[in-house]
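Next up: just one chain, as structure tokens, the form predicted alone.
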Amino acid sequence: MTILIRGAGIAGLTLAHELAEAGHPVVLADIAASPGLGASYYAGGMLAPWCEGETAPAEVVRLGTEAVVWWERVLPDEVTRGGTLVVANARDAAELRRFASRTENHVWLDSQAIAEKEPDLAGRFSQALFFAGEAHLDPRAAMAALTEKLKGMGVDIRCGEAAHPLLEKEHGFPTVIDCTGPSARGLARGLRGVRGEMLVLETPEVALSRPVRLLHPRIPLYIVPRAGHRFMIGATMIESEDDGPASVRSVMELLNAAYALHPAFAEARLLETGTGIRPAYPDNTPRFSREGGNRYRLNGFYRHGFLLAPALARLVIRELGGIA
């Protein structure tokens, strides 16, 4: 039986892979011009379950521990397993101790060990937490690679105008799974949008091998290295469904935090600002539910799309049983 997946963000792409790998014919449709747009496009790409455990429910940590292994199996060339470094300025040392008390699977590093991990941060921080089991990827590159892999596996991908006829006649499919993220607001009970903002900077003056989280009482920052001397900087989580351009305040706070991590970021080129609306349920954990008849919904990944999508895709297959 052919399964129709509505929505080609990270949830839809990952689910399509697992279903196709299990031998099921899959059609993946999205009204966007190509797969991987929407909230997934602005993601940080950190596969960091233990760091997320500082604020996320225990279930997120448990499910997220599967992510690194899945991504390394499916797209090994896209994943860097270098761990995560968490630092704080001297005046915010209490934030680092608090973070340590709320997380696990980390070790404390002194200034010398920090310099060994990240030479460009030498002398800037006296203590850090290192989460060796974590990893990261470039979301845009990973979704493009996953799209090409799906095509090779026989998944029928329709985007833009080509998707509309399929979506208008979705009742003709024996199973339909809606993975449309924030577009399902108003259709999925309790689903809301949470605004996130990000920057992309470019500078050859800073080199990082892994994501670095800078703790701050007001706006904790994460910075993720990308190819070509580029860095994705993000952190904001705003209870708003406004998808307009990034605010001046947010951009200034992100840039100030980047400068606090390393002064060389003051001379970086600001290549991109972006905003994304993340789909979230009240408990900020994703759900798979039956909407009636042959229709199901997978949604609510909040800020954990790349981290939780593999585990939720396998959950879908188990829940559907003999249907999928």
The other form holds:
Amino acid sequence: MTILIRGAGIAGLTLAHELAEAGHPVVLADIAASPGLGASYYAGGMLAPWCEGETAPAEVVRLGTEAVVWWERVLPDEVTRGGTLVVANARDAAELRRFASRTENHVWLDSQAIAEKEPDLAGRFSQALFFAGEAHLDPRAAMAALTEKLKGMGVDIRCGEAAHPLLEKEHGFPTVIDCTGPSARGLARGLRGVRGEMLVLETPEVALSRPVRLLHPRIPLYIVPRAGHRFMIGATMIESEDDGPASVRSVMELLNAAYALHPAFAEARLLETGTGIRPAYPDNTPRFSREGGNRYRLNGFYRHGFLLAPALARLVIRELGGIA
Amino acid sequence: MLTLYGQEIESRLLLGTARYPSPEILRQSVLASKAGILTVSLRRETAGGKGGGVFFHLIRELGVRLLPNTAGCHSAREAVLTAKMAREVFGTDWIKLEVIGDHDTLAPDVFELVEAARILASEGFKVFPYTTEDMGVGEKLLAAGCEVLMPWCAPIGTARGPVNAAALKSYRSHFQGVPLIVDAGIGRPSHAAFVMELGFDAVLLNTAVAGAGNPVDMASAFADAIEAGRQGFLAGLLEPRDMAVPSTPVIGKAVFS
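Write the structure block of the form predicted in complex with its partner chain for the protein whose form predicted alone appears above.
Every component of the complex follows; first up is the chain already shown.
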């Protein structure tokens, strides 16, 4: 019995993988030209459940711990398990203590230990938190690799024009799962968009091996190293569904964070500014719900797409049980 | 009861709506706080057509009176523009006027503040100015048309509490009859109780609740502290003395020596 998944972002791709692996015929359709061009395209790709525990509910941490294992199993070449480094400027030391008191699975590093982990940060911070169990990936590379893998597993992926006839005739499928993220606003009750702006910088003058979070009382930000001397800097969190270009203020704050982390970022090339809309329910946690009949919805991943998609995909398989 | 611009407000807590872990926790915190007024921040990105519609809808559904603010504005011109957008979006002429002078400390630019207050008051806005404890500035704000003053007790988000208690006391006694709301710098329920004991009319806070380990419980703690401080003020507090004063009379007591 073929399952139609609407939306080939991180939720749809991950779910397609789990369903196909469980032996279900899957059709994955997206009106965009190729998979992974929605909210997931702008993601940081941090698999950091314990850091997220600073503000996210315990359930997010619990489900998120599955993510590193899942990604390493499914796409071993795409995942770097190097942990997360959390730093703050000297005057924001209280922020670091607060972060430590709200999170688990971390150790304190002194400036020497920081220098051993990240030589380029030597002498820049006197203390840091290190979350050894966390990992990161490049979302765009990971989604491209996952797409190829799905094709190899026999998943029928239809994008752009090719998707339209299928999406219009979804009633022809015994089971339909809607994973359309922010596009489902107005259709899914309580679903809203949360604007996020990000940058991509390029510089050979700084090297980092793992994501670094820079705490700040107003604008906490992170820098994720990518291949080719590139760095993704994210992300603002604005309660708005405006998907227009990044504002000067946001770009300034993001650049300030990079510069505060290492002054050599001043000479970096600004390759990209991007805006994504995170889909979120009022409690900022994802939901799998039955829309009626054979139609289901998986949405609301907020800022935790790569972190929670594996756990939610497994939940879908359990919930569907014998139905699918 | 607290009266602001002719409106009676049930609670003496004004709560900000920014930076909660989720809108759901915000909702629960508002209920626990019993806040009479919610401040809401309008950013340019949210002012356009699609804007922050859903988030604002969630806030409106709480049924609490809204006080939009001009957070993040650095000049009178910018603040006036934001205030007008807020009037459109929220349908209220109440505005919490914030004009930031220093990016680092978020201290108000009092010159631009007074200018913005003058313009907004002349256009019918009911202005709630975020200011320092400088009484001269307070006088100018009243002259500009403000009927409420909101001095800080410490810089925004610092959680330092009333760092200059003497100035706050003078401020209270100088502005008899003017509703005074302590805005910014409150970190703990005891800070809120303290300024209420000084006779301030209300307290405005955000980070102390939103950033707490458990925002909902913290909201409830602040509600109780503000109520306790107010009752303490009304009941007539004792002034500190230099010498011990026995609570039972000594005269007439048998002396064994």
